[in-house]
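Okay, so here's just one chain, in structure tokens, the form predicted alone.
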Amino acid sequence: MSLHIGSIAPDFEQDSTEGRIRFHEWLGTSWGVLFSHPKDFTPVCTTELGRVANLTAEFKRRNVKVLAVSVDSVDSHREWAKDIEETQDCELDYPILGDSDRKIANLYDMIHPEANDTLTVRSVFFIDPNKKIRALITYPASTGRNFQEILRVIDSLQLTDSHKVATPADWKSGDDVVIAPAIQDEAELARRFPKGYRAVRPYLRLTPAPDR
């Protein structure tokens, strides 16, 4: 099954580490991020687990709910889950789904054959409250994830559902943002930016971050 922009998340019903998860219905009305891991017991995906860790309050502010998935089970998470804790100064509260029979993996094509026929990449999915994909981020099993550029995106996509922007290259929240070219309407432009806007070029307008 290929995944792609706006493709609806797959629904799945799993085992996790806090208990069993129908992923729909327990993402709710929030935005959700469900990123995959190769392998327990691995020191990367240990780095990253901790960091999503870490950054708990970051993801609650932003209403994301975040979801990790391991090829492993559910009882070898619960045993990695405290090496993880120990040597990342974390405490880990947010579910890891056992996927031992690789149902999320091969639902959500994980799995690329080209780089290891049995392993995850590292694939991070972007999914919205309506259940859309709104992006995805896949990176080889030995780059570890920035999760600054995953809360970036997050602010990126939040932000331009809400105005009628995009963020331009480099882009962090409280930057200038780009207008969308649809806007011509001089009045519909005074009313949409009160900050005022700076064209560039006629295609390429900025203005201050209308969220602030």
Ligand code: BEZ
Given for the second form:
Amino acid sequence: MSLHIGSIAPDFEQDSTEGRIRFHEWLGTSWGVLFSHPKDFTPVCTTELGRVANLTAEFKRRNVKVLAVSVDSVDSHREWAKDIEETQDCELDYPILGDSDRKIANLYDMIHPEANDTLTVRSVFFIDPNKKIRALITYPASTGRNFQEILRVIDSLQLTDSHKVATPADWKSGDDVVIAPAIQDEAELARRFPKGYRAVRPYLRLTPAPDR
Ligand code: BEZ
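How about the form predicted in complex with this ligand, since we already have the form predicted alone?
The complete assembly is shown below, putting the previous chain first.
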């Protein structure tokens, strides 16, 4: 299945290191980040899972549940988890889905046969509380992901959901944002952006962070 921004994240039921997961039910009213790993006991994945474990407070603060998947069994994940905790100085406090049957990998199109026909690439799916896919990123197995960027994307999605703004290049939470070009009425601009705005061009208008 080909998944895009705006698709409903496919539901599934699968075993994990924290028991059976019914995905949509497990997400509840939270946002979700589902991220794939090519294989257990591999170096880059080990650092990534440790990094996420050290950032779980940041994900929780944003009402995001994180869920990893790797194409090996839950028993293998449990053995690997000991190594991750020991080498990355962390406590793995989120589930890793078993996927020996490649059910999740296939459902989410995480295997790119031109790269490798059995292992997944590094996919990340950002899922909102309505179970809609709001962003996806894909890296090759050789490139570890930047999880600060993943938090930054969540910050942008959550901010732009609640204000008529967009976030410019290299934006970080707290920086100025861009006013949606559709808003032209001065009274509406004054109401929505009481801190004022700066028009660099008529189509490029910046306003201070509306959530601060
Ligand atoms: C890794 O996680 O280190 C890795 C996995 C598969 C291919 C290359 C690297």
